[in-house]
Structures are given as C-alpha cells and as structure tokens.
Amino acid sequence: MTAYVVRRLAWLPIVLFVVSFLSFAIMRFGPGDPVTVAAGQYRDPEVLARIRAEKGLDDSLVIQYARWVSAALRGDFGDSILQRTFTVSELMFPKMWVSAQLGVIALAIVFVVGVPLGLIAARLNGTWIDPFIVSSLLFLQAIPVLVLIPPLLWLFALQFRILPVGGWGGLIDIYWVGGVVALPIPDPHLYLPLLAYTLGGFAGVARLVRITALEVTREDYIRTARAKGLSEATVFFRHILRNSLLPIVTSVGLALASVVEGAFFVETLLGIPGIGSFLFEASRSRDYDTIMATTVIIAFVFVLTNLIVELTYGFIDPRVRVQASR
C-alpha cells in the first residue's frame, strides 16, 4: 500500500505541470493583455510597450513560464491588476477560505440528504415512492444554476423577504431575543447559496446509493442474513448500508467538482466574495497571475482529494489493499 501511495503522489507534481502549462500557453495565446485591460482608454503604444517589457511579456513562452514557476515555488504568485496595492496571495486565500466554507457545508447536506433518499428509493423499490423520489431529484438536477437563482431571489427575498438577495456575513449570526439573550444562528447569507448548491446535487449521490444498494441487496449474504432471522433493520444498517460505502466515496470528488463549477455562478450572481467569483472577474481583465494561481490550486485540491478518495477505498474494502499492494 505504501508503494501505492508514493506511485499516486509522484503523478502529482505531473498533472500541475500538465495543467499550468496549458493554462498559461493558453492565456498568452489569446486576445490582449493585462497591460491593455488595465490602461482602459489610455492608449499610447509607447508606453505600452515599455510596460510590457518590464512585466517581461515580450519574452517567449518557455521563459515566461519558467519565471512564474520560480517564483510560484517560492510562494510568489504575483501581484494582482485587479488590485493592485495586493498580491495575488493576500487577495486569493481569504476568498478561497470563504468558498471553502460554503463548499464543506454543501457537500455535507448534500449526503446527508442525498444518502437516506437513495436508500429509502431502494427500500421501496417496486412502489410509487421510488420513482417519485428519483424523477423528482433528477428534475432539480436538470435546472441550471444560471436559471434556478433567479426564482430563488423572487420567492424568498422580494416576496417573502426573508433572505437577502446576497453578499456574504460569514457563517454565523447572532439573534437576540428580548434584546437580552443571544442566540447564535445560522447567517441569513447562507441560504441562498447552499440552495442553489444542494439542490441539484442530491440526485447524483441518491441513485448511486439506490443502485448500489439494489446490487447488495441480491447477494447471497444478505439472504443468508435474512434466513438467520435478522431484522430488517440490522441487514439494511449492517450489511447493505456498509457494502454500500465505496461508490458513496466515489462520488466525493464528483460532487466536489459540481460544486466547484456551481461556484464560478453562484458567487458571481449573489455577490459573495468566493474564490468563483474572483477567479471570473480576473479572468473579464486578463489578471495572468490571478488566474494562473486559482487554476493552480483548484488543480492541486482535485488532485489531492482524488488521491484521498483511492487511499479511503483500502480502508472500507480490503480486496482494494492487496489489488494496490500487487
């Protein structure tokens, strides 16, 4: 297992390669660049010019790449065009910190919810209660974030007005009652977006669950745990639920990848000061250091958390140790 992990983690400083380099060839092969973006109607070529060269965007692509590198190593990631009193590193961490936050907790209602849904979908197999919980889950799926924002926004902040229509006030609230007791609760801000998160990923986690769940529930095992006798309840929680556990963690880096896609969307269109949001307005001015230090580690954490994802697979399933030790 330990040669399988050192194997695993030798690919990784491949895939970073593979992803900066491609995501730097392609930024300086498009349209522009930050030194015109940020002059706005100021356009005098000259200058320009002169700019470029001390920014040493005029060298080739393999001593431009070279350079970012060097000083990525370092922890140097370049200063900002968005702002530029800040380097990229003191404006990208706090951002990433927010949509960390939104993205834990979205993750975590969506198998909370998405899990007992599934297994109740393959409990009541052959009732209306499975097709309903599926058709209904993979209708919210089918809604596009882009149009399911919009309505969330008229329902609950013009009409009801229980929300705000965005922005971000960290994770938690206090509610005073009486003007005496405070409570902490939730931060309205939270809602909206973990809505237009969750929603529609709970289709994915749920029929993976409910077919896995179908599958064990047809092995011999689960028969013979039902001829000894055993209540449904201990063959579903002990057996089925259990076997059932590797295609769920599977499934923890796709919902962690929707989630990072939602994000780009969900940040921009509710204000929220997320990693999504900041990544789409350096890319609308071409802020090369920016977008080349998101990438870099957005790539890093998918990377990282697939690896995580395998190495969990040899402590539920023991066949996958001794496949990984071959």
Given for the second form:
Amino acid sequence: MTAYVVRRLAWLPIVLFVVSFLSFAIMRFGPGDPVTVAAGQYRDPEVLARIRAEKGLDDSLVIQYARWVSAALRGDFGDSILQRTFTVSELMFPKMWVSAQLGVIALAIVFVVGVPLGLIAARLNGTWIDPFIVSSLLFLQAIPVLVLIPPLLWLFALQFRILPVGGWGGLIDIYWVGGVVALPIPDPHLYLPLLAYTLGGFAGVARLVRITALEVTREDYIRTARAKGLSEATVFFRHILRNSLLPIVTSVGLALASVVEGAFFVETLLGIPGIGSFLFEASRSRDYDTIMATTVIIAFVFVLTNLIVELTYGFIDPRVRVQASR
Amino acid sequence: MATATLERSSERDVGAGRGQWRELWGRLRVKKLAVISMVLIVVIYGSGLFAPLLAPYSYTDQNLDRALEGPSRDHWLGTDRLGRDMLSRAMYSARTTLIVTAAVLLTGSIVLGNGLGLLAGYRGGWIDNAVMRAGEILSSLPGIPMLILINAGLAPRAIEATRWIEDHTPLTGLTGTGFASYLIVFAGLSLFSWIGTARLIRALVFQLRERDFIMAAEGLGATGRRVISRHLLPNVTFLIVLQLSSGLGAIAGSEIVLTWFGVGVQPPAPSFGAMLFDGSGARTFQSHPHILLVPGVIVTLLLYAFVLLGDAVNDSFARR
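What's the form predicted in complex with the partner chain like, now that we've got the form predicted alone?
Once more the chain from above appears, this time first in line as the rest of the complex follows.
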C-alpha cells in the first residue's frame, strides 16, 4: 500500500512539470514576448532591449524556465501585465477562492441529486420510467451550458426579475425578519451558476450509479441474500446500495472535470470573478505570467483531486489495494 | 466506467470478424432512438456536406437593411446582426463541424489511436510504457484550459505556416478560408483524442497476441509489421464504431466551445461557436431569441443524437 501511495504521489510533480513546461514553451513559441505585450504602443527598441536584458529574457528558454520554476516554488508567480502594480498571486488567489466555493457546493449538489436519481432509475428498471429518466439525463448532458444560460438569464433576471443578471455577492446573505431574527439565506447570485454547473454533472453521476446498481443487482450474492429470506429493504440498503456506492468515488474525478470546464463558460457568461474568467481575460491579452500561473494552478488542483480520489478508492476497496501492491 | 465495460465486453469478441458489423447494425436497427439519432446526424452532416449546393445564400452575404429579422419567406431562419442569412450560416457551420470532427477522428482517433494502441499492445516493453505514460499525462490535464492555451499561443504560428504553404506550393487562397484556424483546432483536439482509442485497442491486442493464429503467423516467419497490419488490424477495426459514437460528440462540442472562446475557427469562417457567441447576451435573447435558438437547437440536437447513439451502441456491445 505504501509503495502504491508513493508511486501515485510521484506522479504529481511529473504532471506539473509537463503542464508548466508545455505552457511556457507554447507561450514563448508565439510571436512577441512579455516586454512587447507590456510595452503596448510604446516601442522604443533601445528601452525594450534594456528591459529584456534586465529581466533575463535574452537567456535561453531552458534557463528562463528554470528561473520561473524556482520563483514559483517560492510562491512568486510574477507580475500581471493587464493590471499593473499587482502581482499575479494577489490577483489569482482571491479569484481561486470564489471558484473553489462555487465548485465545492456544485460538487455536493451533483452527488446529492445524482446518486438517489440513479438508484431510483435502477430500481425502476423494466418499467417505462427508467428509460424516461435515462433519456432525460442524456439530454441534460447533451445541452451545452452556452445554450442554456442566456434563456435562463432572460427568464429569471429580465422577465421575472427575481435573480441578478450576474456578478458575485458571497455565499450567505443575512435576511432580517422584523429587525429581530437574522435568517441566513443563500446569496441570489448563486442560483444560476450552480444550476448551470450541476445539470450535466448530476446527469453523469446518476447514469453511472444506475449502471453500477444494475450490475450489482445481477450478482450472485444478491440472489443469495434474497434466497436466504432477507427483506427487500435489507437487500437494497445493505447489499445493493453499499456495493453501488464504491464506483461513485471515482466519479468525483469525472464530476470535477465537468465543473472545472464549466467554470470557464459559466463564470464568463455570468460575470463571476473566478479563476475561469480570469484565465479567459488573460489569454485574450497574452498576459504571460498570469496565463502560466493560472494554468499551472488549475492543473495542480485538478491532478491533486484526482489523486486523492484514486487513493481514497484504494483505501475503501481492498480489491484495488491488493491489485496495486502486486 | 464506459471504457471498462467496453473492455470487458470486447474480451468476449476477441477475434470475431466482419460479421460483427452486420450484427451490430441488426441490433441498432430495432432501436427507435438509435435510428432517429442516426437520421438526425445524417441530416445535419448532410446539410453541411452539401452546403454550397443547398444554402440559399452565401455565409458572408451581408444586408444591413435586413439585419436581425425573424424568420420570413426570404430568410427561413431569420438574419443575424449583419443581415446574414441564418439558415445558410447554420449549414456552413455544420460543414465546419463536419470537417473538424472528420479530420480529428481520422488522425487523432483512427490513425494515432489505432497505430499507437497496436504498437503498444503488440510490442509491449518500453514502447508500451512510453505510449501509456504519455497518454496518462495528457489525460490527467484539464482539457479545455490546455486547449485554449495551445490555440491562443500557436494560432499566429499556424497563420505563418499557412502563408508558407501558399508561397511554396501550388495551393492558394488558404488564408482567406481560415485554413490556419482549422489546422490549429484540429491539431489541438487530435492531441487529446487518441488516448481512449489507444487504451481500448491495446487491451484487445494484449489478448489477441496470445491467440493461435498470431502464433502461427509468427511461427511461419511473418514480420512484426505484417502481423500488425494483416492479422491484428482487421480484428480491431470493428472498434471504430465505438470511437465514432462516443468520440464525435465530444470533438464537435470542443470545437464549438473553443470557437465561442475566440480561439477556435476564426471569422469569417462560420461555426456554431461563433453563432452561439453572437446570441449569448440576455438582452439579445430578449429582443432577438432566434440568434441563439437557431444554433442552440441544432447543436443540442446534434450532441443529443451523439450521446443517444453512443448509449445504444454501448448497450448492443454489452449485451453480447
């Protein structure tokens, strides 16, 4: 088990190295360099050359990359070109926090809705309801967020005027009843992004749970459990449910991927100051250090979560552990 | 999960021949949803393929006097902000989807995926290791951010490459068609789309190479290349159906998403991504809903058809 954990952990730096080096190489392979982008209209070649020499942009790519890595390891991701006087870290981490809050809540909803739905569909296998649920779920997975958000915005923000058009206002608002009782309610800015994030995700999870539950139901030990006279409830909760929940741990990775990718469109469309819209703006204006830092951080979170998921899985399911240590 | 089921189900079919095609077709034909999906895909792809013949207008024809009109007799699906015919734009966008999906499927999935899968599975050893590790690294990256980065960073170079091709070969007029942006979208998507196929093929080849007919071929002195191309390849080509149904929707969706971001296919080349972007404001939707609904409905139907078909194909495989 220890060897397995160590081997999986060794994977993280390798992937991060590949991501950061790829990003670095791709950015520098394009035309121009950070100084020309920062200079904008101002183009006195002598001054540009002097800044380049000062910042070490005349060195070879490998040396520049090594310098970037050593600075990044110390937490210094360079300066933003787009918003002068700010370092990338100062801009990036608050935005990451916003995205992380949204992402975690979205993941929770995905599982709270997806798992029971999948179990219900599996339970109703053989009736018309099961194929109905499955094709509805497939439809939810197929409809792109890009198509979904504008009508939702129109309906709730312009037509009914019950939700804001976009933006971010924290998680919880305090609602005073009669000036005495403080009621915490979710901030209205949350509903649309969460809806957009979760539709595809819970559909995916529900389908996975359904398939697993159906497979488990066909196992011999379920027949044995029924044959020895256990009640249907016991069979379902103790045998089917527990065995179907194992693969759900892996689907966290799946759901996470859909949330991370959804973040770009949802945040951009709804004006949420998160990491997705941040990278969107940065990549439009070739803000070198910002793009590098954001890509690497997103990859870091992504790979780390998948790693944790995998390790948890090995921890829960002894079969995986045994296989891995061989 | 899906791949796992497929791998397991394909174990049972090891070595089966061309009769599989007929059998799968027979199974799919009786599924109403699968047939409807196929018809839908054929209609959308067909209108893309024959867009130059079918489209009533060119996709660049502007008529500012008739901008933002709803559906009418002249313009069946209305006109956009610049007075361009939405029906014609949609047809040419379907053409873009067709080109990108076909090209990525061909190189990324079929050539790279099959080739690397066969090689890794048959040769094993360090080749297998290298291919699988590369795939593992690529698949552990977050796809969309990486694609955005690749496209944004390399697009100018692709334009230079296009100019170079125009100067040094008889091909001309490429720059105007947005060839460079097609190239870059295609390259980026291919980079990520071979992994699933390669894994599937490799797993199958691992079982196949222990079979008697492979040993017989090797015993008779067949070269590695011959074993791969004459004995292994015909036995795995069947899996292309699976790649078709599961991969096409994802590829089509990625192109749309990238173009929406502004790093995919560049204007004036038409794309559903660009059309969706035009209609993505809530105010626009309030006053001119058809700007979003025309591409939105088509894209949703197409992607839905792909997932339904993929699901049906999966089912047919699993039930063998």
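Residue numbers count along the first chain shown, from 1. The term rigid core refers to the maximal set of C-alpha atoms that superpose within 1.5 Å between the two forms. Predicted model, so just to flag it, every value in this text is computed and none were measured.
Check your understanding: With the core lined up, does the C-alpha of Ala182 move 2 Å or more between the two forms?
Key -> Yes, because once the rigid core is superposed, the C-alpha of Ala182 moves 2 Å or more between the two forms.
Check your understanding: Does Arg50 count as moved between the two forms, where moved means a C-alpha shift of 2 angstroms or more after fitting the rigid core?
Key -> Yes; that C-alpha moves by at least 2 Å between the two forms.
Review point. After superposition on the rigid core, does the Cα atom of Asp59 shift by at least 2 Å between the two forms?
Key: Yes; Asp59 is a residue whose C-alpha shifts (by 2 Å or more) between the two forms when the cores are overlaid.
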